[in-house]
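Presented below, as structure tokens, is a lone chain in the form predicted on its own.
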Amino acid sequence: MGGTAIRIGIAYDLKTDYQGIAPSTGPDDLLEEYDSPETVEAIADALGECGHIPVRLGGGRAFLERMLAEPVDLVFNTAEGWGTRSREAQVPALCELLHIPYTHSGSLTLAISLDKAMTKRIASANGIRTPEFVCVEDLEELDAVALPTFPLMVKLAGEGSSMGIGSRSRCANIRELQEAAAELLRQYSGAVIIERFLPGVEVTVLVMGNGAARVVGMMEIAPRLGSIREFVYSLEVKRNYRSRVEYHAPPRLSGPAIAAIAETALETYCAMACRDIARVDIRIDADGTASLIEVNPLPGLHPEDGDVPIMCRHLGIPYARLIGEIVAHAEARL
């Protein structure tokens, strides 16, 4: 199939698809994971530029109905799913049931990676450094667990796109921790993860491939104002990234530091059985070592605002080439 035009169905979930389902009283980032029409159009245009025939499938029940009515040769998966702990695995599982190949990681990897605690346990079992953490489902558990040393980072255990991460997520004492955890537990469903805050440089790493995966590039995320020692790449910062952060690709780090980050990212990619593409977030600890923050095997692909497309622009990689390489890796598995 390599080099020939094929019908590629795009699986996606739009924010507008869930505006009538999501609670109207919920936080304003409740649908942050979901795509915009601009992303879907950009992917479709890129697939066409690569010589393929894009077919818009959507997500959820609509995806299943369209797949049954008119199967495609390959699914380009960006769907986030809805309503379950393993929601990102919904479309891949359906593709597996229907024996339709698809891009990105398998259903098991997507289910596990959405759970930050499970990801960290797998990383630790594979000798990958990651901050010490605890996971709690109610405030009473805070009094019963041994917390890592302050400052601590508090975030949702089962969400992505920096949902729930704000200026109060970095906690310097128990009062701040209790307040931040209480707010997350009240506004969202599921557990909260509390981990030791790392004071060093934050780097996001683009890894691609199957088997012999490779680091395509790295991007340092630096605050325009304030100290890196207190910097949190929060949702509010991401929404205003043009004025709040500076991106440096490659990072302004030494050769040994770059090598350590690359090694951590590749080890994580392999330990999580990622395929085709993933974005691995690394932060430097106080002693200068690289530690895994999290891995995203379904990274956002908004052509202007997504971290991966931003990195690719810095590296001189056209958007169509990025999309084409994802497809090429998926085709190589056929």
Given for the second form:
Amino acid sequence: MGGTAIRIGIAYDLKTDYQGIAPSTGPDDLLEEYDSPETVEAIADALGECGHIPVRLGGGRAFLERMLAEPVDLVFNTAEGWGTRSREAQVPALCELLHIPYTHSGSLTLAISLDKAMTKRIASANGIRTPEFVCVEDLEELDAVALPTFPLMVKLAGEGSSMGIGSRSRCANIRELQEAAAELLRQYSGAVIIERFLPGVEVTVLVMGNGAARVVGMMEIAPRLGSIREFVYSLEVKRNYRSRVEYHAPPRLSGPAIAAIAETALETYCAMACRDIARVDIRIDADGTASLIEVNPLPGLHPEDGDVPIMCRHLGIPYARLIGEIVAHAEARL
Amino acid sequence: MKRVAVLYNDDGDLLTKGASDDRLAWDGGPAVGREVAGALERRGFRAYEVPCGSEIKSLVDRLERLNPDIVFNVCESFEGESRLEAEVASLLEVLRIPFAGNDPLALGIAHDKARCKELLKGCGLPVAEWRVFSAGTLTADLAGLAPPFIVKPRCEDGSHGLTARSVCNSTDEALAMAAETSAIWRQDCLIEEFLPGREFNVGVLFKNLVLPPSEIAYELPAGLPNLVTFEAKWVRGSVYDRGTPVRIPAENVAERLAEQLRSLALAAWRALGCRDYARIDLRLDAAGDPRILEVNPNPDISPDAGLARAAEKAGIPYDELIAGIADCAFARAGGR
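Complement to the form predicted on its own: the form predicted together with its partner chain:
In what comes next, the whole complex appears, and the chain from above leads the way.
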């Protein structure tokens, strides 16, 4: 990287910060979005390796107070925020108000991306292909809407990190859909989206940079057992990824298919005004076309289990280089 | 007694861009704050007027000391920058103070007019066709768009950057105007098809109470385009002020049109996930069908502004309007 050493504050929200606040009776993945201490330590170590001075700032109120007391040169943002649909905008908003540059996307991009329905609508207005869907807030609404054709995926509209996604998220008929939707609406707050299930290959794409953003790599996520035609990259599968999935980077796809995926990922990154880094999830439809599933401009960076670090291992990119590159892109805003 | 901090923008000397007259619009903050606080006091709340200027620490300290039950957020900017409107709402979220007024996501989307149009279009709702004129490359591809055009800054509120010259009759004129506008406002512009028809404002309140439409009844001298310019909004006695009277409620609205306006306003409100209060602006296209121009999730809520007057005509006096909005925040606070 070179350059001079700067003080980089890490903004993060640990699972343990919220265990006292989250209802103990809720589903076991209610805190899935939040960081583990290993992630914060890994980022701090990587920043140190790149010659910077890491400062642990935490999130929310603690972050604000530490920033007011002693500002840093740059904030490395992995904070999910708490409590609202705009939660991921909280740390970027504070940085904007305090005039401290920060890594990753701006507040509006982060808040929009957390809402899968809003993201799909904005993407489709930009000409980006994404599976047909409906968004419902209760079961009566489900009875009233015109559904896309089965099989369908049912997911929480406003949660990341595969929260609420399980083997029953793929519904072959109306009975399965009603049960799965009822379960999500009962256990979580907020709307659910019901989208056409795409039977093709699932690929996650790492895009980085600004101005001349580029696809750094892509990784196919394939089931170890069973057919891709029914495969759901659920939270359970993700938590047991070593035994349940095979990762292929690059994906086992033809040149034109890879090019189509890269194009969709880059278009999404630009349309959503992502900065520095984002992970774009894409799935192939029955007709071979690439469709946007979601974009994650604040992708998980757990050094072992995060999809982006896993991909980087396959691509031979050391963790410290990944972190260093995020910082290098953000440093252009210093 | 329930305690409410009324947070308003106080940025008289902080203006950093735009033309000198643009300062006029920013004087509105303290006045709105005073009106809202007055209404709350009359309805039995204890209200505190809290200015939001340019310093976070003093604002945080002030809110901390007051420790209000809720904030009534009418703040439209920070440091004179309207782009920080949503960030102030995020600050309230971080401080975990429930607040009346729209949330950061709704404020953020509405503030970025291109983003808002994309979302509405993606919801299948009618908007005027547009292109983004990039302040970086100073270009826009206007293929597929038909004149006349209107040029506006991508991220400004309160008719900033809108004059009679904003309406352009040719591609060249529109591109030149966009270059000028983006230089003054230091941002991208929108070049949009200028809709020729009647213009309506529809207020939506509380959970989803839609007010009857109001109309901007244009009576401008020949040659001036029908447009709510900055002058119309902020310069008393100007040609545009006198030529843009507002009919509250609108007259001669056929039942079918009234229903279209109503359902579009509600659909736009839902698309952004609005709450408490918002104003949706619509205009009729050449075929006479309404299209959504803009969503204002933090509109002027003074007693003499359109939203409050429309509410009053619909049987909701000012104090009741303000108390009703505050109650929305109290209901959310109770549900935490």
